[in-house]
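Form predicted on its own, single chain, as structure tokens, below.
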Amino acid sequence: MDKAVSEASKSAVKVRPERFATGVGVLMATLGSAVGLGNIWKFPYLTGANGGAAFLIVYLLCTVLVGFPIMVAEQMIGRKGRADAVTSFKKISPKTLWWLVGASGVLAAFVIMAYYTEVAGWVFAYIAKSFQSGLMTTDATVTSAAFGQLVSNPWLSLVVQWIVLAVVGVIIVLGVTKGIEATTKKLLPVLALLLVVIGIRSLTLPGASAGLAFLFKPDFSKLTAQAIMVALGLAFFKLSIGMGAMLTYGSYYGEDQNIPANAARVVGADLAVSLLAGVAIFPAVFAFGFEPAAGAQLLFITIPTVFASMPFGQVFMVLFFVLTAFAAIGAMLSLVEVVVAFLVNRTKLNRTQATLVTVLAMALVGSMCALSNSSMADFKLFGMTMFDLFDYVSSNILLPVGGLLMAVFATWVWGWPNFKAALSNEGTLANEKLLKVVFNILRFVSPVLVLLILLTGLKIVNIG
């Protein structure tokens, strides 16, 4: 089977016209996909809600056993197929149904963007809000009311979502090199610098050491089985796996790109950004006596009150929401590119037309999520608002299914000879020992853990 698949892939693969221009561009674009609201918004509040340092250690294990190997597999399939998520599978494994894995990734990217753009819209709105005096208060009821006014205003919710989609759409139209690569190469260094600046300011606050202890001193008595499942799911969301993004970006890699090394750098840098976000947030939260387990509201309700307590707090608040917007843009570029690349390859649309269709479709479907706290607050399916439903379907079904099938295809269908040839760059890289470790983790460990995520998310298995 391995030989047949290999021969079919060799005869079907065509040269992809667009490529990332530089090795730095490859790293920045891929890292831009991984570093998003998951780092600045989701990672801090989930870490806060699940015990701090102990949760962080479990998350590290999850990235090694699930995130890293599946990222490697996705990028490998993308570069081998040199096409969108669906067409890559059709080229590598023709006349089979494995293309459905790619289709699941395209669908996941679209579904995630439906609600992700609304959260990003809130961030954009908070950049403007942070220039005003209304958020400069230590009273959480005031910041809570300000957030409530934003999400309950139907027109404002729609407008900020449209602004986000317009910004991302313009960058996507510029193409892989001039749009995605150029943008991420500029945004990510600025994001890192802003995080360092805010982190240093946070560490100078009285009582900041309690926040560092929370983040880096593990207390395993606070760790639960449910927290372990949350850490597994977070690894998927933060590293942009199972949603076609890494596969699509992999199709723009050069033949000499060291995929395992690049994936390792992305995972390491992504973790560093998450820790920087934690250092920027938790010392300040503890210094002013706020609750680290505040949940999803941590970013929009608790953080403004923290900055309001600091000297020059308004300046730091503006910087914080600007960097959060930068992080969101990098992640959204990869998600929109998944759908655009699919339309360009599978239809007669050019990049501009495909981008316009994608953005309009996302605006239409995403409007249901944008209105979930206002006009459509009472409209629920399976007991969930449309925002929660889209989040649930992507996080608990589409991403785990995509990741599980990716692991099975790369190791059980494609097999070791193809896996080794592709990731050693046809024998030019001396990395066979590493590849064997990654292959066996991907073949035997990752599928079991991902299956647990899927069964838990579907409530088939109850983890206490």
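All values reported here derive from a predicted model rather than from experimental measurement. What we label the rigid core is the largest C-alpha set whose atoms superpose within 1.5 Å from one form to the other. Residue numbers count along the first chain shown, from 1. Compared with the form predicted in complex with tryptophan (TRP):
- With the core held fixed between the two forms, L452 has its Cα displaced by at least 2 Å.
- Annotation for N153: C-alpha shift under 2 angstroms between the two forms, rigid core superposed.
- Put the two forms on the same core and the Cα of V170 is off by less than 2 Å between the two forms.
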Given for the second form:
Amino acid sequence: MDKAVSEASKSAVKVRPERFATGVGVLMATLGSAVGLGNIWKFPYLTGANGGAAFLIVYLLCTVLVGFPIMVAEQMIGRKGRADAVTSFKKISPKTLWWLVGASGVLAAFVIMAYYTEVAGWVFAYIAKSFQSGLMTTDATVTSAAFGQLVSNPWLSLVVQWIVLAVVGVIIVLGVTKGIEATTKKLLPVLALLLVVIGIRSLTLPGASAGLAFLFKPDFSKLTAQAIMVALGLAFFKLSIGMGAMLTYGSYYGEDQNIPANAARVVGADLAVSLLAGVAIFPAVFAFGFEPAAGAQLLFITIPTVFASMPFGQVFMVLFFVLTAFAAIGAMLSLVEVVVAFLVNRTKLNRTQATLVTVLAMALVGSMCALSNSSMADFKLFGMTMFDLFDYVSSNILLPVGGLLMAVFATWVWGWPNFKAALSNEGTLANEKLLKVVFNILRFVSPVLVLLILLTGLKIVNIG
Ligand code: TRP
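What would the structure be for the form predicted in complex with tryptophan (TRP), given that what you showed me was the form predicted on its own?
And the full complex, kicking off with our chain again.
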């Protein structure tokens, strides 16, 4: 009996009633995935440190020639398969091994969430901290000590991560429309508003122009092979592509959804948020004479001192961390949904059970990152703590390889007639010329670029 049931569930294609309810919902959920910690703690600093406008040009090229086409292909595979990352490949290309791309995506969700939830946990903690006066100091040694106290406390690090996972888990249990769509629809407009308010505050400070110069002044001498790999990795990470998040969301798109048009809006809006974040952060940092720093240090040590230096700084600091938390939540929803959709489709677990299992497993894997600054600080592989290793491996290897394979699948395996039919909504959209361009970029340009950059970055191929 059991055997018969499992045989039946293997062959039967599960119906997936979940769909995003509205076009705005599709845009907001997808944008909610793209906009995240990447915009605030990765993009501005990486741009400033790798040559400003020069890096931006490379990043834009990566976005146009790799990011946008792969996002379109990935969403197309999802909508066609109407299932999670693994099942979609199995349905579109039965009896092949392409489902392994989806499987590696499910794993990648754990690798990314492991450190992402910890950074999000610090952000949550900083919302609470910014209500107290302890952080309102222009003395960086004090803010540095405060951050140190948080990250070096193993229990505290674990608890903030669990809180983050619990919040995300509750939204996921609510479902695709009532959870993901409803939340992102509410959070994103608030986020945009807060960002504009902080951006204006920062830009109107005396001496703000040095920050703009840091961000935008082109320095082509900084464009090394390493910097180009950073730009590519950032493009993948920023746009949530290469691991099945866009695929899973695509499976919730309606048949009448214009995938390329929606993807173009997402890519454009995400870039706008990143630039706004840069404009909100660096003019203020320079105006008060601080050094621009990397990642965590910028967000949790420098930023509080910057806010402490300005009138009504505490209000702005609360807003800033609330904004960052909103961004992180929308992004994490898409990461968790990859795993939950997979479990719901391929096991007997219902959505609530699947979410519970996923969140618990993520807490377990994530503890390695949460403890990277305390109990496990000396546990290193390839010279990196688990926190740094997971970050490096996901952005620079898992996502580019996944994206590369999706590009190859969409164009060389699935082919033009299917591609055109799927993305013109069976001929109802008059977008054949655009599709042809996207198809050819995906077929000839994106895979070669990704491969070259990967091999150069990993020092397998030497250019210059
Ligand atoms: N794009 C998000 C950010 O910028 C991170 C993210 C969410 C992500 N989902 C993803 C990255 C899927 C890669 C794959 O913060």
